[in-house]
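Below, in structure tokens: the form predicted alone, a single chain.
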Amino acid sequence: MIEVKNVIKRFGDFFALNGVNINVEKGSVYGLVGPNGAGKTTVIKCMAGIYRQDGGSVLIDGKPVYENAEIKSRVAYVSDDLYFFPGYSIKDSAAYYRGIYPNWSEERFEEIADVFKIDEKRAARRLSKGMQKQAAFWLGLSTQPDVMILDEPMDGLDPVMRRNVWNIMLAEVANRGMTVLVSSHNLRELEDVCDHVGIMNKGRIAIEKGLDEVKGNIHKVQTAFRDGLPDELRTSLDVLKHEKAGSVDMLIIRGDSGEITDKIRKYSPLLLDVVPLTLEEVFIYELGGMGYELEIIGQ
């Protein structure tokens, strides 16, 4: 559905992206991750069609996005800084979106206005930033897209109101096979609602993979042995972090599960007990390899 392959974009002498591969496929909830600066609202502004890349290219449906306005009518986008005409209402701006998007549904637009329950009558931009947020929302999903992508799209709304919006966009990925792209740093949102998650680092993707993949790689083990854990022990495995309460080891360690317990077993531990990584704590260690600073192993 979205192809974006080896994609290039400068500004002056920075690389911003440098050689970006995201694959997005239909019908599904892709989560973009990374530390500021990754280049995630970069390669989302030339998904939507805003900037054009300096190199490689941005498909969807096999077909480039920039300046092709039969593929960016078919898209919407929710950006973290919002923008409407000056002097628009919510209704001026439907009529606006009405001229310019072949889907737009008045059925839906009526529909889901119970859901935001803001006066259509009211100036855009004279709304607080959680109702512009609700505002676009409302806009963006009565166009019936093909793909929605959304550029920290939750910041500013309430905790009901994130949840109405997302069960509404995941209703119509079920319905309709709408397609999400949706970069965010509340990762613990991304872990309820995503199937697939790329972590970008640098103007890179470092990984991309199913969300139960990201997770079922790393582990979290806390062990306990008589006399210390053995040194032998420790090379074996793919150890990420290592930290030691009292006489407990907590290992952050990459491998399959089953092949990580066998090992420790053979030793004997008088405690073995593997915790499961939540999406955070796995971004988390995956940058600290990748040379990302670490403090801590996560509480």
Second form
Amino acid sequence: MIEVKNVIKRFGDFFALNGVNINVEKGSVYGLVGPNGAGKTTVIKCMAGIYRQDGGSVLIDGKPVYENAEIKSRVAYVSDDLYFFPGYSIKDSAAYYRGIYPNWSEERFEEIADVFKIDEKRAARRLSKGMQKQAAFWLGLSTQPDVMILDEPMDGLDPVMRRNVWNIMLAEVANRGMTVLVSSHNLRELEDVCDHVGIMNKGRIAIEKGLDEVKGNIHKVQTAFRDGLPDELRTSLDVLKHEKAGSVDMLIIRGDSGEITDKIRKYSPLLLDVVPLTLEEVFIYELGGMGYELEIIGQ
Ligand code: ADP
Ligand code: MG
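I would like to compare: after the form predicted alone, may I see the structure of the form predicted together with adenosine-5'-diphosphate (ADP)?
Let's see the whole complex now, leading with the same chain.
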């Protein structure tokens, strides 16, 4: 649905994007994660058709986005620096959106109003940062977009409102196959909502994965043996990390959990426990050895 192919974006002689590849399937929720300055906002502005890239291509539904009014009318973009026209109330903004977006739904606008409970007559620029975010979601969702592109959207929203917003968005994903691309500097924030995650660093995607794939394929195993971890076992497993605490071995192992436990059981362990990893841990181990794992995950 969204294809970013080898995209380059320069500011002067600085390469903010240095060959970025991103693939977002229709109906999926893709999290773009990376530290400040990684290039998230820049690539998002290319996807939203605000920047023209200097190299590569940005396609939505197979068509170039830049200067493509038809594609843009099906995309809702919530930027990190929201802009509202001076003096416009939310209602005025809604009237403006109605004129631009062919799929604008007054019914959706009224429905979502019940969630946000912001007086639509209030001037958008006078609202708090978090309320402005809510107004942007409200307007964006009312256009019934095929694609939502969100740049650090949860900044300034309280936990209850975050949940409300995600509930609405995930319902649209489930009911209409809406596609979502969302950025954050915090992987934890996206863990529960995304099905794909791309980790961005220094103008490139360092790693891109489907969550089923990552979470099912890497495990934390605690085990103990009377005479220590057998060497043959250690070499027959794909061990990413091994730590000892007293007589307990803590192993991070890549592979199918059933196969891993079957292999370990053959050596009659005194203890065998498989603990699920958080997404953050998965990426830290996957990126292990690349030297910048913690920097990438962010705080
Ligand atoms: P992120 O959103 O991941 O924090 P950005 O895409 O905003 O990162 O920025 C990526 C890099 O490009 C940063 O080093 C930033 O300083 C630089 N950059 C972004 N926009 C501009 C601009 N308009 N002019 C010059 N440099 C820019
Ligand atoms: Mg940014």
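Numbering follows the first chain given and starts at 1. Rigid core: the largest C-alpha set superposing within 1.5 Å between the two forms. These numbers were taken from a predicted model, which means no experiment stands behind them.
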* To do: With both forms fitted on the core, give yes or no for whether the Cα of V221 moves by 2 angstroms or more between these two forms.
  => yes
* Asked: Would you say A16 moves its Cα by 2 Å or more between these two forms, aligning on the core?
  -> no
* **After fitting the core, D212 CA displacement of 2 Å or more between these two forms** => yes
